[in-house]
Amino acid sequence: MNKIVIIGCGNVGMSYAYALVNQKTNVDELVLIDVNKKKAEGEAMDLNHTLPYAPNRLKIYAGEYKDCHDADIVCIAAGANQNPGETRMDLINKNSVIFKSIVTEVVESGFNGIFLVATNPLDVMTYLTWKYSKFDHSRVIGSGTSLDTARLRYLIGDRLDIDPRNVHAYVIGEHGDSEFVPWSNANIGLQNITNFIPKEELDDICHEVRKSAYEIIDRKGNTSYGIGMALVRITNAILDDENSIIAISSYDKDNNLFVGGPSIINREGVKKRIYFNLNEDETAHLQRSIDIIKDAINTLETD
C-alpha cells in the first residue's frame, strides 16, 4: 500500500493530484491537506468522481497532519503564489514562515517517508525542509529543474522534429533566473547538440526556458500542468524503485545546500547526486547560481 499526502490544494497541488489519478501509478491512497479544509474536501470529492474512468482504484480524501504518519511521500505544494512581476526569490520570506509550521507538524505525526517539495523558491524551501525536519538529506527531494528540463527537451524536440524523450540534456542550478544548460553535456543520438543546432540558437533556447514561467504567469496567472507531471514522474521513480536519473533539487555536499541537477532516485529517495565535467564558463555559471541560493539561505538564517 502506497500512500501520498499533498499539502496545499492550490494550482500546483491539484495538478499533481489530477495527474496522479490520470496516470497508471502504484498509488493506493491520496490525502489532501489544506488550510482551507472545505476546499480540500471539495477537491477530494471532485477527484473521487473521476475514478470510474481512471486507470487505477485509489482512496482519496481530505485529511489532517496526523494522516502523514504512515505516508510514503509527503508533497509540500503550499505557500504564496508567484504573482506577475515577482521572481521566485521574492517569495522567500512569506514561504519560509509557512514551511516551518508545516514541516514541524508533519514530523510530529511520526512521518518517516520522503519529503517532496514543490514550493518556490524551490531550492531554498527544499533546504529549509531538510533543516526543519532533521531528516537525512537523501529523503528530501525538491522538484528542482525537472520542469525546466522538460521545457528544454520540448523546445529542442520541437525545433528538430524528434521525440523530446530522446533529447539528453539537463537544466541545472537554481530553479530560477540563474539556471542554465551545460551544452557541453547535451546530446542527441550520442552526438553533441552543437552538431544539430548553432550555438547562438542554443542561447535563445536557454533564454526561452528561463522565461517560460513568467510568460505563462503573465497569460494565465500560474503554472501548474508541467510541474504536476514532473512531480508524478518523480513519484513513480520513488514508488517503483526505478533508480532513474531526473533533474531534481538534491543535496550538494560541497556547498551544504540543495540545487538542481541530475540525481538517481529510488525507493529510499536520492541514491546519488551525479557530478559531471563542465567547461570553464559552465563551472562559473553554476557557481553563480549556487551563490544566489546560498545568499538567500544566509539572509533567512541571519533574520
Given for the second form:
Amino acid sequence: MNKIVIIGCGNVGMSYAYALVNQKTNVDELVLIDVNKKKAEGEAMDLNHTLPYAPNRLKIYAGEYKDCHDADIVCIAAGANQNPGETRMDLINKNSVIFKSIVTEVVESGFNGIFLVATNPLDVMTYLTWKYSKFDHSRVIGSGTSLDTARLRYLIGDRLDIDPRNVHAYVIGEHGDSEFVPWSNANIGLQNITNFIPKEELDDICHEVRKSAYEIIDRKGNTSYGIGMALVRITNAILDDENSIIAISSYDKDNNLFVGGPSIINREGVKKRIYFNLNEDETAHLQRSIDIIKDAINTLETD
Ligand code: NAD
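Beyond the form predicted alone, can we have the form predicted together with ligand NAD?
Below is the whole assembly, all chains and molecules, this chain first.
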C-alpha cells in the first residue's frame, strides 16, 4: 500500500496529482492538504471523477496533517509562486516561514517516509525541510534540476531530432539563475555533445533553459506541467525501488547543503549523490552556484 500526501494544492501540487492519476503508478492512496481546505476538497472531488477513465484505482481525499503518519512520500508544493520578473530567491522569506510550521506538523504526525520538496527557492527549502525535520538527509529530496534537465533534453532532442531520453546531459547547481550544464559530461550515442552541436549554440540552449520559467510565467502566470511530470518521475523511482539516476537536489556533504546534481534514487530515498569530474570552468561555476545557496541559508539563519 503506497500513500502520498501533497501539501499545497496549487498549480504545482495539482499538476503532480493529475499526472499521478494519469499514469500507471504504484500509488494506492493520495491525500491533499492545503491551508485553503475548501480548495483541497474541491480538487479531491474533481480528481475522483477522473478515476473511471484512469489506469489505476486509487483512493483520493482531502486530509489533515495526521494523515501523513503512514505516508510513504510527503510532497510539499505549498507557498508563494514567482510573480512576473520575480526570481525564485525572492520567495525565500515568505516560504521559509510557512515551511517551519508545515514540516513540524508533518513530523509530529509520526511521518517516517520521504520528503519531496517542490517549493522555491528549491534548494533552500529542501535544506530547511532537512533541518526542521531532523530526518537523515537520504530521506529529503528536492526536485532540484530535474525539471531543468527535462527542458534541456527536450531542446537538444528537438534540435537534433532524436529521442530526448537518449540525451545524457544534466543541468546541475541551484534550481535558479546560477544553474548550468557541464558540457564536458554531456553525451549522445557515446560521443560528447560538442560533436553534434557547436559550443556557442550549446551555451544558447543553456541560456534558454535558464530563462524558460520566466518566459512561461510571463505568458501564463506559472509553470506546472513540467514540474508535475518531474515529481512523478522521482516518485516512481522511489516507489518502484528503481535505483534510477535523476538530477535532484540532494545533500552535498562537502558543503553541508542541498544542491542539484545526478543522484541515485530508490525506496530508501537518495542512495547516493554522484560526484563526477568537472573541468576548471565548470568547477568554478558549480562553486558559485553553491555559494548563492549558502549565502541565502546564512541570511536566514542569522536573521
Ligand atoms: P500556487 O499559488 O498555485 O499554490 C500554492 C498553494 O499553497 C496554494 O493552494 C496555497 O493555498 C497553498 N499554501 C500556502 N500556504 C500554505 C500552508 N501554510 N499550508 C498549506 N498550504 C499552503 O503556487 P504554485 O504555482 O503551485 O507554486 C508552488 C511553489 O512551487 C512555488 O514556490 C513555486 O515557485 C514552486 N515551483 C517549483 C518548481 C520546481 O521546479 N521545483 C516549478 C514551478 C513552481
